[in-house]
Every structure is written in C-alpha cells, then in structure tokens.
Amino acid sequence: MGMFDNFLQHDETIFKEQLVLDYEYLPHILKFRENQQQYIANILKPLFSSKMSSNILITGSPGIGKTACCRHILREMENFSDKIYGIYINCWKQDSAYKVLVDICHQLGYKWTLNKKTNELIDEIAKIVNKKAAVIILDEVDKLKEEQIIYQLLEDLFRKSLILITNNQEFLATLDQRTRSRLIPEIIEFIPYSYKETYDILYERKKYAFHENVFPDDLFEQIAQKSFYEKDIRIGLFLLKETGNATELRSSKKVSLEDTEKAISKISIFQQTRITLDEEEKEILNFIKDKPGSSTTEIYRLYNEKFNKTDRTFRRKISTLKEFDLIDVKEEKISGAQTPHFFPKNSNS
C-alpha cells in the first residue's frame, strides 16, 4: 500500500462550502441582531433625505456580532440607494490618521494619495463626501494611535454618521473633551448570544458548510456548548472548521469524538493568535510582570518616562490588556480611597 492510498480523493470532501465558516463571511440574514440593525438604520435614516444624523458608539465583548451587524447594514444601505457612501475601516490594520485617510480615499475611488499629507487627504475626502453623505465605520476604534482623526472627520464632513465599534466599555471616557462634545454618540451595547442563539447560528453555518450526515448531533452540541461558554461565536466557527479538517485528515467522511477533541485542544492557540499588542502595550505588561501589585500611578510613571504619552492613552492601553485577559486589577483602599493595583494574569501575588 502506498503512502497516500488512504487519502480522500481530490473530488471527495466532507465540506460543501468551507467559506461560510470564516468569521469574515457575511450571511444573507444576520440572525438575532435584527433589533440592533433596525435601531441603527433608524438613526441613519435622515441621511437619505440630506439631513444630519447622529453618531453611534457600539460596545460589547468580542465575537458577538458587532462588526457583522454593521457590515450588514452597509450592504443593505448600498443596495437601497447610492445617495450615501458606505465606508468600513479596520483600525487594527489602519491604526494611524494617515492610514485611515488613505483607506477612505481608496474606498471613495480617489487614487492620488501618494506624497499627500493628512490635511490634504482630508480635504480631498471632504470634496467627495460633502456632495452626498457618508456612513464611516471605525471598527476596533480603540486601536487608533491618534484619536485626532475622529475629530477631523467630525469637523470636516457635513452629512455623516461615524459608527465607532469597540470592545472597551470605557472608550468614550478615554477621548478628550473636545472630541467627546463633538461626537455625542448614541450608545448601543451588544450582549452575548444566549445558548439557543449560539446553537442556531452555528447550526445554520454547519448546514451550509458540510454535506448531510457528516456531523453527529451530540458532537455538534459539544461545539455549541463550548462556543457559548466562551461567549464568542468565532470559537464555534473555528471548532467547526478544525473538526472538519481533522476528519478529512483521517480520510473519514464522518466526524468522530476524536476529531472534536482535537479541535477543542487548539482553542488556546486560536485565542493567542487574536492577541496583538503594540510596543507600548507590551512594555506596560512587562512593567506589571516586573512589579506585580503596582498601583496605577506607579505603572503610569514608568510608562510616561519611556513614551511620554497622556493619561488617556495609558488608560486605553490598560483596557486592551484587560480585554485580552492578560492582567488582573484589584482595588485596594489606601488613605480612604480605592486605588487600582495591577497583577499579571495567573500571578500568585
């Protein structure tokens, strides 16, 4: 028997359409976020009549449909009318004012960005957008290195709505007063999916991703339960894909307990790949590891000595470390006041 004789043939696969298991995939109908979508659509409605609209701040933990909801609205909006430009920016990737503006220019079809300064780019964007209206989504907005870009968009664009998406519940408080007073957003908080909602979302993806009779119900339920426990739909999609891959690696046409267990064992790897810290966040984490139990004042002093950044920026960095569950924050009463003290996660201090 040859080395590859047991492999599935080139035209044999348990997957019907693997693409639907990608988190970036946008289903035609976004289940269980209809109320949020309608609320946002109502806020944006005045733009279709050349009127002013409110800005929106969307908060909530990762993997509960914030991005998908907003992208779905953009798609519906663009299918309905050409009166409004729909722009989506991922601030993980475009984390500076210049990168954000270049991305907006490209989405608007303006290609002459080379060697232009940020103030020149915002002028070109305003010339285009102010003839119509725009909805600009800044996803993971707390990852921006320069919050000034938010103020510039608010100030220079006339009929627009900025939709800011963040996992950081305290993001608004980290903005300077001038930006906050100009933004004045409607705040929408997304809550995690219930178990039934998690099950139904993943079941639908499974139905389109795999051929029939591939996934036993009891093994699928394990994946749904794990995704619900982690409060993250992305975990469920990851487990479905990895389970399928493990099944095909065995040259089998039916998922086994061994396949789901192998997939579940990789969750920590998946979670680690989603943790991306910038230089400043890594340094703050190192400060906390070196001096566990240090107060906010002590850690900020070390941070400021090295980077010379504002307290607002420091608080955003701390929020990122908390979001990724890398640090514990314990309140200690000193001189009658509650003072936060930081510990690296799993520290015994």
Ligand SMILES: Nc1ncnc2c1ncn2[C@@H]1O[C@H](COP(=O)(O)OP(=O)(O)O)[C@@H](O)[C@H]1O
Given for the second form:
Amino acid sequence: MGMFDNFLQHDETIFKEQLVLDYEYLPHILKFRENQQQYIANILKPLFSSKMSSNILITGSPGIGKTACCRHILREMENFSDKIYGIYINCWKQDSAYKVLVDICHQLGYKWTLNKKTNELIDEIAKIVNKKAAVIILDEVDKLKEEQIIYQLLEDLFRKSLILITNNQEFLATLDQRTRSRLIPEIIEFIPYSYKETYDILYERKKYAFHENVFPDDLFEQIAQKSFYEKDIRIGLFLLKETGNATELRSSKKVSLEDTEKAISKISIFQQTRITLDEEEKEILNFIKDKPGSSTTEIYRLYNEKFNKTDRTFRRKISTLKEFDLIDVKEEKISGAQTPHFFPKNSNS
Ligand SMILES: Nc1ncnc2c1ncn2[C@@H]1O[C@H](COP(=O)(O)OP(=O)(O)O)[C@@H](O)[C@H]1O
Ligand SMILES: [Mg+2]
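Swap state to the form predicted in complex with this ligand from the form predicted alone:
To see the whole picture, the full complex is given below, headed by that same chain.
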C-alpha cells in the first residue's frame, strides 16, 4: 500500500449516502416495531370496510421509533388502498388550530384555504373526508396550543382514527374532560430498544450511509453502546454522522478512535438541544427559578398575566417541565390545604 492510499482526494467521500443518517429518513423496513404496527393496523382495520375505528394515544420517550412507526403505517395503508386518507401533522410545526387545518387541507389536495376561517376550513375537510375515511396523526400533540381542534376533528369527522403521539406520559390528564370523553383512545406505550435492537437498527443505517471498510466494527460498537445507554436512536445517528465528518476533516478514508471520541464529546451539547421548550414553558421555568418554592397559584398568576391562558394549558406546560426533569414539585401544607410548590432542578442549566 502506498503512502497516500489512506488519504481522501478532494472529490472523494467516505459517505455512500449521507441522507440515511437524517432523523427524518424513513427506512423501508421497520424492524422491532412489528407488534406495535400490527396492533395499530388491527385498530384501523374497520375503516377499510366503512366502519368506525378507535382513536390511539402513543406515548414514550424521544428517539424510540414512535414517529417512524406511524409514518410507516400511513405508507403501507396508502399502498394498500385508496379508501382512507392518511394525514400526518407535526404539531411542533403546526401549533395552532388554523395551521393544523391548513396543513390537513393541503394534504387532502384542497387548495382554496386563503382567507378562510377555521370553521370554514373544518367544513371543507369534513366534506372531503366524510365521503371516505381518514387516519390523522397528530405528532408531538402536547405542543398544540389549542386543544379545541382535537375536539372539533373528533366531532366533525365520522369515519376516522386520530393517532396522537407524545413524549408526555400525563398528556391525557391535561385534556379537557369533553375532549377526553370523545377521544377514549387505545393507549400504546413504546419502550426503548434493547442493546441488540439498537445495534441492529444503527448497523443497518451505517451500512447504507458509508462505503465498505470505512467504519471498523469495534468503533461502531462504541456508538451503539452510547445510543443504547441514552435510550435514543437519534443519538446513534448523530454520532455516526459526526464521526464521519471528523474522519473527512482529517482527509482520511477510515474512521479512527479519535473520530468517534470527538463525536461522543459533542453529545452533551447535543442533548441540551434535545430539550425543546416553547416560549411559554421557558418563561414558566424562569418564574420558578426566580421564586423557588412558589405555589401553583402564584406561578399561574404570573403566567396568566403574561400569556392570558387557561389553567389547563398551564398544567400541560408544568407537566412538560416535570417530564423533562427541570422542576421538582413538592406538596406542602399551607393553612390546612395541600398545594403543590415548584422548585427548579439543576439551576445552572
Ligand atoms: N425500528 C427502527 N428501525 C429503523 N430505524 C428506526 C427504528 N426506530 C427508530 N428508527 C429511527 O430512529 C430515529 C428516531 O425515531 P423516531 O420515530 O423519530 O423517534 P420518536 O418519534 O420516538 O422520537 C429515526 O431516524 C428513525 O428512522
Ligand atoms: Mg417523533
């Protein structure tokens, strides 16, 4: 082997297809979620014969295939039949009733949304959907600012299944009683992948992402372990990409230990950005940091003064902060009544 054989030429790359490391990339086969997919498919089955179906609530921590699983089902459904409309909405991006409805319209092929009000939009959607059936996925549903839209979809669409996805275990409890009693979802909890599963999923992505003989197996193993430890496939994908970038930066054709270590050292920064709070959640956290030990009433008063939102929205924000482990809630007895008081956690973050 010559002295320069291990160097990349300027137009060479170690990546065969970098796209497969994107978080949005949807593999053709989704291994290890067959049971969940079959379970969901069974719930949706009545829609194919013009019957009613149940709604579904999917919970579980980030990066364990909730979104991928549901998008996969939509894809299969579309290939199988044109009797059902498949709609996917990311409520982090479409966080108001209006935005959700416009997105649904566009996915249904209805273009005349301009200057229409929300109730006009929902009428148009109902006209289209009620001739057939629909599966509507509301992903990251806890980020929705107006939960009324859930109620409206439940009311106005006949043959449909709403699939709500959230990281927040307590989401259902934050919904209005009226919505909850219409929804009555089948609840599916996703659990993180085992080490073997994590390894296999990432190995498959690595195989398509990199040229052969670029990534030594022992270094790949470190990444699989890290991803398993963090219980998040996204961490593994991030590490594969970052490692490859580090290798290319050295103009090398082969991944080295220093490349994987460099990538792993970036994780803490990466993880901080995983916590995605909206403006209101950030502000509530600030209130709590300013006045540790404040009661629900006090914090709600500050929140309401600034944002003029309902108590339920407030409770949802609080449960997000709890879910991310950013606050502590302690029940304290004050003048006979037990009320929750809030404390910030790791206050330097
Ligand atoms: N079983 C699986 N097979 C292949 N890739 C998977 C699997 N589960 C998750 N992934 C990948 O991991 C990443 C995170 O999954 P995602 O469904 O977005 O997680 P969640 O919605 O639970 O946060 C995505 O890129 C997805 O393609
Ligand atoms: Mg997701």
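Throughout, rigid core stands for the largest set of C-alpha atoms superposing within 1.5 Å between the two forms. Quick caveat, the model's predicted, so the values are computed rather than measured. Numbering follows the first chain given and starts at 1.
When the rigid core is held fixed, the Cα atom of E24 travels less than 2 angstroms between the two forms. Relative to the superposed rigid core, the position of the CA of C70 differs between the two forms by less than 2 Å. The two forms, fitted on the rigid core, differ between the two forms by less than 2 Å at the CA of N286. When the rigid core is fitted, T296 shows a C-alpha shift of 3.6 Å between the two forms.
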